[in-house]
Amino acid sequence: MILDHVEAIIDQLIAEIDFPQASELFSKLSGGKRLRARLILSIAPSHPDAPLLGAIVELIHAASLLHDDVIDEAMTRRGTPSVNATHGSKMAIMLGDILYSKAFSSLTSFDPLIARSIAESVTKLSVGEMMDVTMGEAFNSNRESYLKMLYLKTATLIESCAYCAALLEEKNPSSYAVYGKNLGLAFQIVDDILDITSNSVMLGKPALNDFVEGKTTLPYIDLYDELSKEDKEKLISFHGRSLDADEKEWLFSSMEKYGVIEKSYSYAQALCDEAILALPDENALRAIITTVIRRSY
(Lines of atoms letter the chains of each structure in order from A and count residues from 1; the text may use other names and numbers.)
(Lines give C-alpha, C1' and ligand atoms only; values in the text may rest on other atoms or scores of the structure.)
(Ligands and ions follow the chains in the order given, each with its own letter.)
Protein backbone atom coordinates (compact mmCIF):
# COMPACT_ATOMS: atom_id res chain seq x y z
CA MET A 1 0.00 0.00 0.00
CA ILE A 2 1.06 3.61 -0.60
CA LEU A 3 1.26 4.34 3.14
CA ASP A 4 3.31 1.27 4.15
CA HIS A 5 6.57 3.16 3.67
CA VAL A 6 5.28 6.02 5.82
CA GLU A 7 4.27 3.62 8.59
CA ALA A 8 7.72 2.00 8.50
CA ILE A 9 9.41 5.41 8.82
CA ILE A 10 7.11 6.37 11.71
CA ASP A 11 8.13 3.17 13.50
CA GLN A 12 11.78 3.99 12.81
CA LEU A 13 11.46 7.55 14.16
CA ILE A 14 9.77 6.29 17.32
CA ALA A 15 12.48 3.63 17.78
CA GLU A 16 15.15 6.34 17.45
CA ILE A 17 13.72 8.09 20.51
CA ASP A 18 15.10 5.09 22.41
CA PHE A 19 12.64 5.26 25.28
CA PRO A 20 10.49 2.11 25.67
CA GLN A 21 7.75 3.85 27.64
CA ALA A 22 7.21 6.37 24.85
CA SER A 23 7.21 3.57 22.27
CA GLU A 24 4.66 1.61 24.27
CA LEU A 25 2.34 4.57 24.68
CA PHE A 26 2.66 5.51 21.01
CA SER A 27 1.75 1.96 19.98
CA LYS A 28 -1.63 2.42 21.68
CA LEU A 29 -2.53 5.37 19.45
CA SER A 30 -4.80 4.76 16.48
CA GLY A 31 -3.17 5.83 13.23
CA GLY A 32 -6.38 7.29 11.87
CA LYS A 33 -6.89 8.16 8.21
CA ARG A 34 -3.33 9.42 7.61
CA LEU A 35 -4.89 12.18 5.48
CA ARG A 36 -1.83 14.41 5.62
CA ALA A 37 0.62 11.69 4.57
CA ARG A 38 -1.75 10.53 1.83
CA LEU A 39 -1.92 14.08 0.52
CA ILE A 40 1.87 14.45 0.40
CA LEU A 41 2.34 11.12 -1.36
CA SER A 42 -0.41 11.92 -3.86
CA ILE A 43 1.27 15.20 -4.83
CA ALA A 44 4.85 13.90 -4.79
CA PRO A 45 4.46 10.14 -5.37
CA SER A 46 7.95 9.52 -6.72
CA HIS A 47 10.02 11.88 -4.61
CA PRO A 48 12.33 9.96 -2.25
CA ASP A 49 11.77 12.39 0.63
CA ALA A 50 7.97 12.38 0.47
CA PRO A 51 7.45 9.38 2.82
CA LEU A 52 9.70 10.94 5.48
CA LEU A 53 7.83 14.25 5.23
CA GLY A 54 4.55 12.35 5.54
CA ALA A 55 5.81 10.53 8.64
CA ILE A 56 6.99 13.79 10.23
CA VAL A 57 3.64 15.47 9.66
CA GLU A 58 1.76 12.48 11.08
CA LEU A 59 3.87 12.68 14.26
CA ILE A 60 2.99 16.37 14.51
CA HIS A 61 -0.69 15.58 14.03
CA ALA A 62 -0.56 12.83 16.68
CA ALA A 63 1.12 15.23 19.12
CA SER A 64 -1.57 17.86 18.55
CA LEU A 65 -4.32 15.30 19.21
CA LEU A 66 -2.68 14.19 22.47
CA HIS A 67 -2.66 17.78 23.69
CA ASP A 68 -6.16 18.37 22.34
CA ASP A 69 -7.52 15.42 24.35
CA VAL A 70 -6.01 16.83 27.52
CA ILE A 71 -7.51 20.26 26.87
CA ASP A 72 -10.93 18.77 26.10
CA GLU A 73 -10.65 16.15 28.89
CA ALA A 74 -11.61 13.60 26.23
CA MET A 75 -11.81 10.02 27.44
CA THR A 76 -11.81 8.44 23.99
CA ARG A 77 -10.03 9.00 20.70
CA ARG A 78 -11.21 7.17 17.57
CA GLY A 79 -13.24 4.74 19.63
CA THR A 80 -10.45 3.75 22.04
CA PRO A 81 -9.48 5.17 25.45
CA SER A 82 -7.29 8.26 25.15
CA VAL A 83 -3.79 8.34 26.67
CA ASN A 84 -4.90 10.92 29.22
CA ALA A 85 -7.75 8.57 30.24
CA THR A 86 -5.47 5.55 30.68
CA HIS A 87 -2.19 7.12 31.82
CA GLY A 88 -3.11 10.64 32.92
CA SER A 89 -2.77 14.11 31.45
CA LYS A 90 0.90 14.50 32.37
CA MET A 91 1.88 11.44 30.35
CA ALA A 92 -0.25 12.56 27.39
CA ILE A 93 1.35 16.02 27.37
CA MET A 94 4.86 14.64 27.67
CA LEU A 95 4.29 12.09 24.89
CA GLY A 96 2.98 14.92 22.71
CA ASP A 97 6.10 16.95 23.48
CA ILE A 98 8.33 14.00 22.56
CA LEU A 99 6.54 13.56 19.22
CA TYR A 100 6.70 17.28 18.44
CA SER A 101 10.41 17.51 19.21
CA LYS A 102 11.24 14.34 17.25
CA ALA A 103 9.28 15.63 14.28
CA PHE A 104 11.04 19.01 14.35
CA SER A 105 14.51 17.49 14.67
CA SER A 106 13.75 15.24 11.67
CA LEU A 107 12.41 18.22 9.74
CA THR A 108 15.84 19.90 9.80
CA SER A 109 17.00 17.58 7.01
CA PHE A 110 14.63 19.30 4.56
CA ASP A 111 15.01 22.46 2.50
CA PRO A 112 14.57 25.52 4.77
CA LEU A 113 11.45 26.60 2.84
CA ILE A 114 9.77 23.30 3.67
CA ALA A 115 10.96 23.23 7.27
CA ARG A 116 9.79 26.83 7.81
CA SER A 117 6.37 26.17 6.28
CA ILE A 118 5.67 23.15 8.48
CA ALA A 119 7.03 24.85 11.60
CA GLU A 120 4.97 28.00 11.02
CA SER A 121 1.85 25.91 10.46
CA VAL A 122 2.34 24.29 13.88
CA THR A 123 2.57 27.74 15.49
CA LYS A 124 -0.73 28.62 13.78
CA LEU A 125 -2.21 25.30 14.90
CA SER A 126 -1.36 26.15 18.52
CA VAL A 127 -2.88 29.62 18.17
CA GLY A 128 -6.01 27.99 16.74
CA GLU A 129 -6.16 25.64 19.71
CA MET A 130 -5.99 28.59 22.09
CA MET A 131 -8.72 30.38 20.11
CA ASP A 132 -10.87 27.25 20.34
CA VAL A 133 -10.52 27.15 24.12
CA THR A 134 -11.30 30.87 24.47
CA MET A 135 -14.29 30.68 22.12
CA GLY A 136 -15.65 27.74 24.11
CA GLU A 137 -16.21 29.95 27.15
CA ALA A 138 -19.49 31.26 25.68
CA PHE A 139 -21.79 30.63 22.74
CA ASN A 140 -20.12 32.02 19.61
CA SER A 141 -22.40 33.32 16.86
CA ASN A 142 -19.63 34.85 14.74
CA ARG A 143 -19.22 32.71 11.65
CA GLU A 144 -16.01 34.43 10.47
CA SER A 145 -14.31 34.01 13.84
CA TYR A 146 -15.17 30.33 13.83
CA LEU A 147 -13.86 29.81 10.29
CA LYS A 148 -10.63 31.63 11.18
CA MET A 149 -10.15 29.35 14.18
CA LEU A 150 -10.92 26.33 12.00
CA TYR A 151 -8.29 27.40 9.49
CA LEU A 152 -5.65 27.82 12.15
CA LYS A 153 -6.44 24.71 14.17
CA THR A 154 -7.00 22.23 11.32
CA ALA A 155 -6.52 23.55 7.81
CA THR A 156 -3.15 25.29 8.11
CA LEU A 157 -1.15 22.06 8.57
CA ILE A 158 -2.95 20.40 5.66
CA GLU A 159 -2.35 23.52 3.57
CA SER A 160 1.35 23.31 4.43
CA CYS A 161 1.48 19.61 3.52
CA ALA A 162 0.17 20.37 0.03
CA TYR A 163 2.46 23.38 -0.36
CA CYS A 164 5.57 21.46 0.72
CA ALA A 165 4.79 18.40 -1.40
CA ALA A 166 4.46 20.71 -4.41
CA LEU A 167 7.86 22.22 -3.59
CA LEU A 168 9.38 18.73 -3.50
CA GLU A 169 7.92 17.94 -6.92
CA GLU A 170 8.65 21.43 -8.33
CA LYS A 171 4.98 22.09 -8.97
CA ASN A 172 3.14 25.38 -8.42
CA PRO A 173 2.97 25.55 -4.59
CA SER A 174 0.36 28.32 -4.40
CA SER A 175 -2.28 26.30 -6.29
CA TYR A 176 -1.64 23.27 -4.11
CA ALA A 177 -1.84 25.44 -0.99
CA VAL A 178 -5.35 26.56 -2.03
CA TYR A 179 -6.32 22.93 -2.41
CA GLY A 180 -4.84 21.99 0.97
CA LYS A 181 -6.50 24.88 2.80
CA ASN A 182 -9.92 24.06 1.36
CA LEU A 183 -9.45 20.34 2.01
CA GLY A 184 -8.67 21.07 5.65
CA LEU A 185 -11.64 23.38 6.11
CA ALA A 186 -14.04 20.99 4.39
CA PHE A 187 -12.71 18.06 6.43
CA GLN A 188 -13.42 19.83 9.72
CA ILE A 189 -16.83 21.14 8.66
CA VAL A 190 -17.87 17.60 7.74
CA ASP A 191 -16.66 16.61 11.22
CA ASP A 192 -18.92 19.35 12.62
CA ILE A 193 -21.86 17.86 10.76
CA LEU A 194 -21.11 14.24 11.67
CA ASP A 195 -20.98 15.14 15.36
CA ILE A 196 -24.68 15.91 14.99
CA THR A 197 -25.86 13.36 12.43
CA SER A 198 -23.86 10.22 13.30
CA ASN A 199 -24.17 7.87 16.24
CA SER A 200 -21.58 7.29 18.96
CA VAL A 201 -20.37 3.96 17.55
CA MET A 202 -19.56 5.47 14.15
CA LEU A 203 -17.92 8.56 15.61
CA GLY A 204 -15.81 6.86 18.24
CA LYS A 205 -16.98 9.54 20.72
CA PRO A 206 -20.37 10.60 22.15
CA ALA A 207 -22.75 12.17 19.64
CA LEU A 208 -23.37 15.93 20.11
CA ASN A 209 -20.07 15.97 22.00
CA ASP A 210 -18.88 19.22 20.43
CA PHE A 211 -21.72 21.36 21.77
CA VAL A 212 -21.62 19.70 25.19
CA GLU A 213 -17.90 20.56 25.37
CA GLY A 214 -18.68 24.20 24.56
CA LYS A 215 -17.73 24.18 20.88
CA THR A 216 -20.14 26.25 18.78
CA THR A 217 -19.55 24.60 15.41
CA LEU A 218 -20.83 25.75 12.04
CA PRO A 219 -24.26 24.05 12.12
CA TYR A 220 -25.09 25.74 15.44
CA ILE A 221 -23.97 29.12 14.08
CA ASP A 222 -26.09 28.57 10.96
CA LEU A 223 -29.04 27.61 13.17
CA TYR A 224 -28.59 30.68 15.37
CA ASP A 225 -28.81 32.94 12.31
CA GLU A 226 -32.25 31.51 11.47
CA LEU A 227 -33.89 31.57 14.90
CA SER A 228 -36.18 34.12 16.53
CA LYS A 229 -34.85 36.13 19.47
CA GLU A 230 -36.58 33.82 21.94
CA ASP A 231 -35.24 30.68 20.30
CA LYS A 232 -31.77 32.20 20.05
CA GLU A 233 -31.79 32.52 23.84
CA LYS A 234 -32.98 28.93 24.13
CA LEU A 235 -30.14 27.67 21.94
CA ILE A 236 -27.60 29.67 23.95
CA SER A 237 -28.94 28.11 27.16
CA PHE A 238 -28.07 24.65 25.79
CA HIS A 239 -24.44 25.57 25.24
CA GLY A 240 -21.78 23.66 27.15
CA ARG A 241 -23.99 21.20 29.01
CA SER A 242 -25.56 17.77 28.63
CA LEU A 243 -28.98 17.84 27.00
CA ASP A 244 -32.03 15.80 27.91
CA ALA A 245 -34.17 13.99 25.34
CA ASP A 246 -36.61 16.91 24.84
CA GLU A 247 -33.81 19.41 24.37
CA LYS A 248 -32.10 17.17 21.82
CA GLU A 249 -35.39 16.75 19.98
CA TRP A 250 -35.88 20.53 19.82
CA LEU A 251 -32.35 20.92 18.51
CA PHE A 252 -32.74 18.27 15.81
CA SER A 253 -36.17 19.47 14.71
CA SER A 254 -35.00 23.09 14.52
CA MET A 255 -32.03 22.11 12.39
CA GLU A 256 -34.32 20.13 10.11
CA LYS A 257 -36.84 22.99 9.90
CA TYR A 258 -34.24 25.49 8.71
CA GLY A 259 -32.16 23.10 6.60
CA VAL A 260 -29.08 23.80 8.71
CA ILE A 261 -27.21 20.58 7.98
CA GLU A 262 -27.73 21.08 4.25
CA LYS A 263 -26.48 24.68 4.50
CA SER A 264 -23.30 23.69 6.33
CA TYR A 265 -22.75 20.80 3.96
CA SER A 266 -23.22 23.07 0.94
CA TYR A 267 -20.49 25.35 2.27
CA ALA A 268 -18.14 22.37 2.62
CA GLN A 269 -19.03 21.28 -0.91
CA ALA A 270 -18.27 24.78 -2.24
CA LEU A 271 -14.84 24.58 -0.63
CA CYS A 272 -14.25 21.23 -2.31
CA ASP A 273 -15.34 22.61 -5.68
CA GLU A 274 -12.91 25.52 -5.31
CA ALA A 275 -10.11 23.09 -4.41
CA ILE A 276 -10.76 20.95 -7.48
CA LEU A 277 -10.91 24.08 -9.66
CA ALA A 278 -7.42 25.06 -8.44
CA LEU A 279 -6.03 21.70 -9.65
CA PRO A 280 -8.40 20.42 -12.35
CA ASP A 281 -6.00 17.79 -13.73
CA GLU A 282 -5.09 16.15 -10.41
CA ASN A 283 -7.38 13.10 -10.37
CA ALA A 284 -5.80 11.63 -7.23
CA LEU A 285 -6.49 14.84 -5.31
CA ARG A 286 -10.03 14.96 -6.66
CA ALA A 287 -10.51 11.45 -5.23
CA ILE A 288 -9.17 12.49 -1.81
CA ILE A 289 -11.45 15.49 -1.44
CA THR A 290 -14.45 13.54 -2.75
CA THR A 291 -13.83 10.93 -0.06
CA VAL A 292 -13.72 13.66 2.58
CA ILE A 293 -17.02 15.23 1.57
CA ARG A 294 -18.80 11.87 1.32
CA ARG A 295 -17.47 10.19 4.45
CA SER A 296 -19.79 9.05 7.22
CA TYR A 297 -17.33 8.95 10.14
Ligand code: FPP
Given for the second form:
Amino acid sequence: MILDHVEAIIDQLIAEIDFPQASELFSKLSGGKRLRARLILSIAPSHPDAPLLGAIVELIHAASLLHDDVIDEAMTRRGTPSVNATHGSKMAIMLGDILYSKAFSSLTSFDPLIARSIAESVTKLSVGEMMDVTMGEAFNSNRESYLKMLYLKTATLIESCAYCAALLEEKNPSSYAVYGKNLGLAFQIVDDILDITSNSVMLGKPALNDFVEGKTTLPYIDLYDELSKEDKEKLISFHGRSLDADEKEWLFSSMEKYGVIEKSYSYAQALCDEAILALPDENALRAIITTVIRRSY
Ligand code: FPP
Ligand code: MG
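Hand over the structure of the form predicted in complex with the named molecule; the form predicted alone is what we had up.
What follows is the whole complex; the chain from before opens it.
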Protein backbone atom coordinates (compact mmCIF):
# COMPACT_ATOMS: atom_id res chain seq x y z
CA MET A 1 0.00 0.00 0.00
CA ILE A 2 1.30 3.44 -0.97
CA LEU A 3 0.74 4.84 2.55
CA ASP A 4 3.63 2.56 3.59
CA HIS A 5 5.85 4.84 1.53
CA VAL A 6 4.71 7.80 3.66
CA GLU A 7 5.48 5.83 6.85
CA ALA A 8 8.96 4.98 5.52
CA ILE A 9 9.65 8.66 4.76
CA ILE A 10 8.42 9.69 8.21
CA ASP A 11 10.86 7.16 9.73
CA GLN A 12 13.66 8.52 7.57
CA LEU A 13 12.94 12.15 8.55
CA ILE A 14 12.91 11.16 12.23
CA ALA A 15 16.21 9.26 11.78
CA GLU A 16 17.76 12.37 10.18
CA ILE A 17 17.08 14.32 13.41
CA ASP A 18 19.76 11.99 14.79
CA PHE A 19 18.64 12.16 18.40
CA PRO A 20 17.68 8.77 19.92
CA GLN A 21 15.59 10.32 22.70
CA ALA A 22 13.38 12.06 20.12
CA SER A 23 13.13 8.88 17.99
CA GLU A 24 12.21 6.83 21.04
CA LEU A 25 9.50 9.28 22.13
CA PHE A 26 8.17 9.60 18.58
CA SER A 27 7.92 5.80 18.24
CA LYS A 28 5.40 5.79 21.11
CA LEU A 29 2.96 8.04 19.24
CA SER A 30 0.06 6.40 17.46
CA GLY A 31 0.02 7.44 13.80
CA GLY A 32 -3.73 7.95 13.66
CA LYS A 33 -5.84 7.89 10.52
CA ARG A 34 -3.29 9.69 8.32
CA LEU A 35 -6.21 11.52 6.70
CA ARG A 36 -4.01 14.34 5.39
CA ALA A 37 -1.43 12.02 3.77
CA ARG A 38 -4.20 9.87 2.30
CA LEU A 39 -5.78 12.96 0.80
CA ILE A 40 -2.50 14.09 -0.80
CA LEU A 41 -1.85 10.62 -2.23
CA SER A 42 -5.38 10.36 -3.58
CA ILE A 43 -5.08 13.70 -5.39
CA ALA A 44 -1.51 13.25 -6.65
CA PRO A 45 -1.13 9.43 -6.85
CA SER A 46 1.61 9.45 -9.45
CA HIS A 47 3.71 12.39 -8.36
CA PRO A 48 7.08 11.29 -6.89
CA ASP A 49 7.03 14.03 -4.22
CA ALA A 50 3.50 13.32 -2.97
CA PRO A 51 4.62 10.82 -0.25
CA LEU A 52 7.20 13.33 1.09
CA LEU A 53 4.56 16.07 1.22
CA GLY A 54 2.24 13.63 3.02
CA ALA A 55 4.99 12.78 5.54
CA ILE A 56 5.71 16.49 6.16
CA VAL A 57 2.06 17.30 6.80
CA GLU A 58 1.67 14.31 9.13
CA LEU A 59 4.67 15.52 11.17
CA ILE A 60 3.14 19.00 11.40
CA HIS A 61 -0.18 17.47 12.45
CA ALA A 62 1.55 15.28 15.08
CA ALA A 63 3.37 18.37 16.42
CA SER A 64 0.13 20.33 16.66
CA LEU A 65 -1.53 17.50 18.62
CA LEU A 66 1.42 17.25 21.03
CA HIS A 67 1.03 20.95 21.78
CA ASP A 68 -2.75 20.75 21.81
CA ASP A 69 -2.70 18.03 24.47
CA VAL A 70 -0.50 20.23 26.67
CA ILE A 71 -2.82 23.21 26.12
CA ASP A 72 -5.97 21.11 26.73
CA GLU A 73 -4.30 19.21 29.60
CA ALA A 74 -5.48 16.03 27.85
CA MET A 75 -4.26 12.83 29.46
CA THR A 76 -5.06 10.56 26.49
CA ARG A 77 -4.59 10.71 22.74
CA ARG A 78 -5.95 8.10 20.34
CA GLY A 79 -6.71 5.71 23.15
CA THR A 80 -3.29 5.79 24.80
CA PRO A 81 -1.79 8.12 27.41
CA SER A 82 -0.62 11.40 25.88
CA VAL A 83 3.09 12.34 25.91
CA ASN A 84 2.37 15.11 28.42
CA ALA A 85 0.77 12.46 30.68
CA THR A 86 3.67 9.98 30.43
CA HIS A 87 6.70 12.29 30.03
CA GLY A 88 5.43 15.71 31.12
CA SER A 89 4.48 18.88 29.27
CA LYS A 90 8.06 20.03 28.66
CA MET A 91 8.89 16.87 26.70
CA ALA A 92 5.65 17.08 24.73
CA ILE A 93 6.36 20.70 23.74
CA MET A 94 9.96 20.00 22.79
CA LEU A 95 9.08 16.91 20.73
CA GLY A 96 6.46 19.04 18.95
CA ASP A 97 9.08 21.71 18.26
CA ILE A 98 11.48 19.13 16.83
CA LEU A 99 8.80 17.59 14.59
CA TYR A 100 7.44 20.78 13.13
CA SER A 101 10.84 22.41 12.55
CA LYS A 102 12.03 19.22 10.81
CA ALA A 103 8.87 19.24 8.70
CA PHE A 104 9.48 22.89 7.77
CA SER A 105 13.11 22.17 6.78
CA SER A 106 11.90 19.47 4.37
CA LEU A 107 9.17 21.75 3.06
CA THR A 108 11.83 24.11 1.66
CA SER A 109 12.58 21.52 -1.06
CA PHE A 110 9.12 22.16 -2.58
CA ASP A 111 7.91 24.85 -4.98
CA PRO A 112 7.55 28.11 -2.98
CA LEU A 113 3.80 28.18 -3.77
CA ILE A 114 3.42 24.85 -1.94
CA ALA A 115 5.78 25.73 0.91
CA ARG A 116 3.98 29.06 1.45
CA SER A 117 0.51 27.50 1.41
CA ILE A 118 1.41 24.89 4.05
CA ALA A 119 3.32 27.42 6.18
CA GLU A 120 0.44 29.92 6.08
CA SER A 121 -2.04 27.20 7.02
CA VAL A 122 0.05 26.40 10.12
CA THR A 123 -0.13 30.06 11.17
CA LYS A 124 -3.90 29.83 10.72
CA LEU A 125 -4.20 26.65 12.73
CA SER A 126 -2.19 28.24 15.53
CA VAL A 127 -4.51 31.28 15.45
CA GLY A 128 -7.47 28.87 15.46
CA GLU A 129 -6.07 27.15 18.56
CA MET A 130 -5.75 30.49 20.34
CA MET A 131 -9.33 31.36 19.39
CA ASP A 132 -10.48 27.96 20.65
CA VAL A 133 -8.81 28.46 24.04
CA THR A 134 -10.11 32.03 24.39
CA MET A 135 -13.64 31.02 23.38
CA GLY A 136 -13.49 28.22 25.96
CA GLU A 137 -13.31 30.71 28.82
CA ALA A 138 -17.09 31.21 28.68
CA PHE A 139 -20.12 29.51 27.15
CA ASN A 140 -20.17 30.49 23.47
CA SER A 141 -23.52 30.73 21.70
CA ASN A 142 -22.11 32.40 18.59
CA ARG A 143 -22.25 29.94 15.69
CA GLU A 144 -20.26 32.20 13.33
CA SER A 145 -17.25 32.49 15.61
CA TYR A 146 -17.39 28.75 16.33
CA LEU A 147 -17.33 27.94 12.60
CA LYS A 148 -14.56 30.44 11.94
CA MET A 149 -12.47 28.86 14.70
CA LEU A 150 -13.14 25.37 13.26
CA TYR A 151 -12.07 26.52 9.84
CA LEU A 152 -8.81 27.91 11.19
CA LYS A 153 -8.02 25.15 13.66
CA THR A 154 -8.77 22.12 11.49
CA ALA A 155 -9.91 22.87 7.96
CA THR A 156 -7.08 25.17 6.77
CA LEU A 157 -4.37 22.48 6.87
CA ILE A 158 -6.64 19.99 5.07
CA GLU A 159 -7.60 22.69 2.54
CA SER A 160 -3.91 23.41 1.96
CA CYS A 161 -3.10 19.68 1.54
CA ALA A 162 -5.72 19.39 -1.20
CA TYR A 163 -4.58 22.64 -2.85
CA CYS A 164 -0.87 21.63 -2.80
CA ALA A 165 -1.50 18.08 -4.04
CA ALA A 166 -3.50 19.56 -6.94
CA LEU A 167 -0.60 21.90 -7.72
CA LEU A 168 1.76 18.89 -7.77
CA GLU A 169 -0.50 16.94 -10.10
CA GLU A 170 -1.29 20.01 -12.24
CA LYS A 171 -4.99 19.83 -11.45
CA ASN A 172 -7.22 22.84 -10.74
CA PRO A 173 -6.05 23.88 -7.21
CA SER A 174 -9.01 26.09 -6.33
CA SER A 175 -11.63 23.31 -6.77
CA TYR A 176 -9.47 21.00 -4.66
CA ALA A 177 -9.15 23.71 -2.01
CA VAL A 178 -12.97 23.99 -1.83
CA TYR A 179 -13.16 20.22 -1.43
CA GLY A 180 -10.49 20.24 1.32
CA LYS A 181 -12.06 23.09 3.25
CA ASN A 182 -15.47 21.42 3.34
CA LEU A 183 -13.97 18.02 4.16
CA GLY A 184 -11.99 19.59 7.02
CA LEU A 185 -15.03 21.35 8.48
CA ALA A 186 -17.17 18.20 8.23
CA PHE A 187 -14.38 16.15 9.82
CA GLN A 188 -14.19 18.43 12.87
CA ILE A 189 -17.97 18.63 13.27
CA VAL A 190 -18.18 14.81 13.23
CA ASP A 191 -15.34 14.81 15.80
CA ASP A 192 -17.37 17.15 18.00
CA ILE A 193 -20.47 14.96 17.65
CA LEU A 194 -18.48 11.84 18.57
CA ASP A 195 -17.35 13.55 21.77
CA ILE A 196 -21.01 13.49 22.78
CA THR A 197 -22.13 10.17 21.30
CA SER A 198 -19.14 7.79 21.61
CA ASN A 199 -18.22 5.81 24.63
CA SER A 200 -14.81 6.55 26.04
CA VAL A 201 -13.14 3.33 24.84
CA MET A 202 -13.99 4.03 21.20
CA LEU A 203 -12.95 7.66 21.33
CA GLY A 204 -9.95 7.14 23.57
CA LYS A 205 -11.13 9.93 25.83
CA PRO A 206 -14.15 10.51 28.05
CA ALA A 207 -17.38 11.45 26.29
CA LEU A 208 -18.41 15.14 26.84
CA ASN A 209 -14.75 15.98 27.23
CA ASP A 210 -15.13 19.03 24.98
CA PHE A 211 -17.78 20.73 27.12
CA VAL A 212 -15.91 19.91 30.33
CA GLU A 213 -12.83 21.54 28.73
CA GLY A 214 -14.99 24.59 27.98
CA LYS A 215 -15.56 23.97 24.26
CA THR A 216 -19.09 24.84 23.23
CA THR A 217 -19.38 22.76 20.05
CA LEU A 218 -22.16 22.89 17.44
CA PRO A 219 -24.69 20.57 19.18
CA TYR A 220 -24.46 22.71 22.35
CA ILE A 221 -24.93 25.92 20.34
CA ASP A 222 -27.98 24.41 18.60
CA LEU A 223 -29.34 23.21 21.93
CA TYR A 224 -28.90 26.66 23.48
CA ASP A 225 -30.93 28.20 20.63
CA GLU A 226 -33.83 25.82 21.35
CA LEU A 227 -33.99 26.08 25.15
CA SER A 228 -36.21 28.29 27.30
CA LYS A 229 -34.58 31.20 29.13
CA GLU A 230 -34.43 29.18 32.35
CA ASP A 231 -32.94 26.11 30.65
CA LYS A 232 -30.44 28.29 28.81
CA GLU A 233 -29.16 29.37 32.24
CA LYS A 234 -29.00 25.73 33.33
CA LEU A 235 -26.95 24.78 30.25
CA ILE A 236 -24.57 27.70 30.81
CA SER A 237 -24.10 26.57 34.43
CA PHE A 238 -22.82 23.18 33.13
CA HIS A 239 -20.08 24.81 31.09
CA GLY A 240 -16.44 24.01 31.85
CA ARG A 241 -16.95 21.51 34.68
CA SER A 242 -17.62 17.80 35.12
CA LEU A 243 -21.25 16.82 35.32
CA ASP A 244 -22.96 14.43 37.70
CA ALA A 245 -25.22 11.61 36.43
CA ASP A 246 -28.45 13.68 36.69
CA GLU A 247 -26.93 16.61 34.84
CA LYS A 248 -25.65 14.33 32.07
CA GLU A 249 -29.07 12.73 31.83
CA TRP A 250 -30.73 16.16 31.45
CA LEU A 251 -28.21 17.14 28.80
CA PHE A 252 -28.62 13.94 26.78
CA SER A 253 -32.42 13.99 26.96
CA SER A 254 -32.55 17.69 25.97
CA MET A 255 -30.27 16.97 23.03
CA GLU A 256 -32.52 14.12 22.00
CA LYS A 257 -35.68 16.19 22.44
CA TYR A 258 -34.46 18.89 20.07
CA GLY A 259 -32.62 16.55 17.66
CA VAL A 260 -29.43 18.57 17.86
CA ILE A 261 -27.08 15.67 17.05
CA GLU A 262 -29.04 14.91 13.87
CA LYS A 263 -28.95 18.62 13.05
CA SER A 264 -25.16 18.74 13.35
CA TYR A 265 -24.87 15.56 11.24
CA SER A 266 -27.05 17.15 8.56
CA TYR A 267 -24.81 20.20 8.61
CA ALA A 268 -21.70 17.98 8.22
CA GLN A 269 -23.47 16.09 5.42
CA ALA A 270 -24.26 19.38 3.63
CA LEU A 271 -20.57 20.32 3.82
CA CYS A 272 -19.68 16.91 2.36
CA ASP A 273 -22.18 17.46 -0.46
CA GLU A 274 -20.50 20.79 -1.22
CA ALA A 275 -17.10 19.09 -1.24
CA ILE A 276 -18.34 16.47 -3.72
CA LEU A 277 -19.94 19.17 -5.87
CA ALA A 278 -16.54 20.86 -6.24
CA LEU A 279 -15.04 17.62 -7.64
CA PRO A 280 -17.88 15.51 -9.04
CA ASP A 281 -15.63 13.13 -11.01
CA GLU A 282 -13.18 12.22 -8.23
CA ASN A 283 -14.38 8.83 -6.95
CA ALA A 284 -11.40 8.30 -4.60
CA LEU A 285 -12.15 11.62 -2.90
CA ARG A 286 -15.82 10.71 -2.57
CA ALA A 287 -14.68 7.60 -0.67
CA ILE A 288 -12.62 9.73 1.76
CA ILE A 289 -15.72 11.83 2.43
CA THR A 290 -17.74 8.70 3.20
CA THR A 291 -15.18 7.46 5.72
CA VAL A 292 -15.21 10.86 7.46
CA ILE A 293 -18.96 11.11 7.86
CA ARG A 294 -19.55 7.43 8.74
CA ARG A 295 -16.68 6.95 11.21
CA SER A 296 -17.45 6.00 14.77
CA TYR A 297 -14.18 7.14 16.40
C1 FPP B 1 -7.04 19.66 18.02
O2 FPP B 1 -8.20 20.28 18.46
C3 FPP B 1 -6.03 20.72 17.65
C4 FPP B 1 -5.69 21.12 16.41
C5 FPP B 1 -6.30 20.48 15.21
C6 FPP B 1 -4.70 22.19 16.14
C7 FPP B 1 -3.75 22.53 17.26
C8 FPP B 1 -2.78 23.58 16.86
C9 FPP B 1 -1.77 24.05 17.61
C10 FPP B 1 -1.52 23.57 18.99
C11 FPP B 1 -0.87 25.08 17.03
C12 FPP B 1 0.60 24.66 17.07
C13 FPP B 1 1.04 24.11 15.78
C14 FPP B 1 2.22 23.40 15.60
C15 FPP B 1 2.56 22.92 14.25
C16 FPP B 1 3.18 23.10 16.69
P17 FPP B 1 -9.14 19.63 19.58
O18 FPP B 1 -8.52 19.87 20.91
O19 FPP B 1 -10.50 20.17 19.36
O20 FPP B 1 -9.16 18.11 19.18
P21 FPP B 1 -8.80 16.81 20.03
O22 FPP B 1 -10.09 16.37 20.63
O23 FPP B 1 -8.28 15.84 19.00
O24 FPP B 1 -7.77 17.19 21.05
MG1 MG C 1 -7.46 18.82 22.24
